[in-house]
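In the form predicted on its own, a lone chain appears below as structure tokens.
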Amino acid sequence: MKRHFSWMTCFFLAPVLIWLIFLIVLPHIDLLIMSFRAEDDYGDMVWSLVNYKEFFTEPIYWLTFVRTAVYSILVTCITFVIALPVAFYITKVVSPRVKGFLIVLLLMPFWVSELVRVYGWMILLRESGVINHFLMMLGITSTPVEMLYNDATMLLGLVYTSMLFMVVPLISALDSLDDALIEAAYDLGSGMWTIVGKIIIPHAKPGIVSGSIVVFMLTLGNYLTPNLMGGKSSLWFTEQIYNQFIASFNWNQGSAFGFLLLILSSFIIWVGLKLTRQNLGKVAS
């Protein structure tokens, strides 16, 4: 029995170990080593901190870094504010049949790639797009309005592409909320904001933290949406990483930027868990 258990353990453990070691641990170790390597005056590769020094001495790099972090937090907050009433309506207001239909509606945009979803928004918002056509037809504006390639449009695209990853954890968390608690609070004279602040949000806290972590990480590492909807002025840090790897062929600098982004995301998630007094293991489960 003990030998059988050992073989079974190895059978289930092997794919996980292969995945962890070859797809996560080894590539990251290689990138970490590359981030501390640079060419000296003779063209030889030596150990150096010059890649990290470059980041702190060039304002465009660390300003883009800070801007990406701030906008990622803002996108996470906006997504939560929109997703909470949506999740509450799906779990507590509509019938189970309609609930399934609404969840399918939420999933449908994600049956196609992010590129198609972003181009869909660009068709709507461009100068010759659908919205400008109706604005001019109704006489609201006489000339097309450029709605693309600004921060507001970029935030719109990032919120849209992240929405499902906030709604699903919230639906899962709110499903276990007893309706009698809300009804009792309402009968005792509590207002909507009191019920939201003292019953709904505390109960849904694990789902909120879980969804916020996923949305924040996806936004921080997003490249396509900021690049297409924000244009050249998007100044997203993943674009800096892309430029170092692909445009400049400076893999050492790109590796350093990648690790700085990893440290930033880990730090902000750690702060978020401390502020909300949540445990990462509990949130992940």
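Numbering follows the first chain given and starts at 1. What we label the rigid core is the largest C-alpha set whose atoms superpose within 1.5 Å from one form to the other. Computed from a prediction, not measured in an experiment: that's the story for all the values here. First, how it differs from the form predicted in complex with its partner chain.
- Residue 24: CA moves less than 2 Å between these two forms after rigid-core fitting.
- Superposition of the core reveals a Cα shift of 2 Å or more for residue 96 between these two forms.
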Given for the second form:
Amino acid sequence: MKRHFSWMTCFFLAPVLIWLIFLIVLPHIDLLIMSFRAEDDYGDMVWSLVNYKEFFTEPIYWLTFVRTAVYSILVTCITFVIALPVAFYITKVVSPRVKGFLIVLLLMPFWVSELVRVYGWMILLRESGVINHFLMMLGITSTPVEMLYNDATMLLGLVYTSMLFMVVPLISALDSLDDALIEAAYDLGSGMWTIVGKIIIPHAKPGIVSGSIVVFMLTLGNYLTPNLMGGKSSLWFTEQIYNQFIASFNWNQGSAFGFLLLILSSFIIWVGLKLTRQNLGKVAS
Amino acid sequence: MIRTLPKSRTYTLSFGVFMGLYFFFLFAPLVITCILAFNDSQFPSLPWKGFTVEWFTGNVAQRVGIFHDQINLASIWVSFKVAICVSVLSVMVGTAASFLFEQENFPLKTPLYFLMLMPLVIPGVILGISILLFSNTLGMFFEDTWGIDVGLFRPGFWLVVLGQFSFITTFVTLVVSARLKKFDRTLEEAALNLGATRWQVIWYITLRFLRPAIIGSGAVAFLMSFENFNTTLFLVGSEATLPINLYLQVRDGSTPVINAISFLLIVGTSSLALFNLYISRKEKLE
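Could I see the form predicted in complex with its partner chain next, after the form predicted on its own?
Okay, now the whole complex, with that chain kicking things off.
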């Protein structure tokens, strides 16, 4: 029996190991090695820290890096502030019959490609766009206003594209909250903010953490939305990586940037998990 | 506060308004994209110049509808092939992984489980570049050592498939594992006692039980692959997938053909999503 089972284990283990080693572990080791290689004065590839030095000495690089991190945290916070009342409304306020319908309605845009959603916002917001058309028709402005290509629009786009990854875990977290707890608190005379702070948020913590991690990750690593909605002036770190790889063909520099982004995302997620005393295995399931 | 408690008028009203605005925010870009796909104008913007389906069916020089637009049709076909390959591969490996982590015991199980979760916290762009680098390193190694040129290691169809497979498999594993956790293992023991082999148990009992989760995760894998941009961007060769192709067109100025494609995508993915929802609802009832 025992032998039989270990053979079985090998059968399941083999594809999983091939997947993880060849597509996750080795590529990232290669990324790390590449980031420490550079051409010396004779054009030979040698071990070097020059790619990382370049990052710290060139302000545009590390400024973009810091900017990307700060904006990603900001997007995560805005998304949470909007998503919490939505999840609360759907799970606790609205009647159970409408609830299922609203959840389907919430999930619909999530399935549509990010590109299509960003494109929709571009049609709405650009100079010849739909919103400008209505503003001019109503006589609010006489000349079209360019609403695309600034930081506020980019934030809007990022919040929009990652919204559902926050709403869904919050809904499942609040679903398990017993209504009696809120009723009891209300009967004992607590106000709305006390209930939110003392009951709802502590209970929804696992959902908040997993939602925040996913939103933060997706925002930090997003290329499409900052690129299309942020325009030339708004830099995003993934754009720097793309430029190093595709435009300058400097793969070593690009690898160093890629590795820095990976360290940043892992570090912030690690801090988040430690602060909230959660672990990744629990959050994922 | 909640439905069982007395609520003030202002509270109900302002919450209702907030939700209304939220759903407006959620649907405005999608609805406007769909509407403008039928506008009889050369540009995807207002004013409304009348209803037309020419952005779908047109075949004259100024108006090549999507059904005659060879470049876009080709990219849809590429995306379709990629998505099929990715969903088949990731469902097979993901199901194996959930059996491995739910039912088997072996040394280093916990570290391997965390390694399996890694793609959730690696940005898609990083996955793309690391796989690009590694395949390039392998390609150079093969060429220098044995003098053979392996097409697989150059950006192209199969590299896109592998890149998407690398993280979509994690999602499949999590979905299938969630279902496998609910499996009553006494059923397996009963079958084993009645003389079934372990293979027969898996084939006739466990996999049957997992079927809704496998179909559902396959549909999710298909959609995730179909719309993936970040990872694909670095691995794509001469055959662009639909999101890459649309991105290039949107960046360089847009025509209502993009709206027509978006309309088809919205309708197509919504039906697939509803189908997936139907499957999972059936699973819940069982």
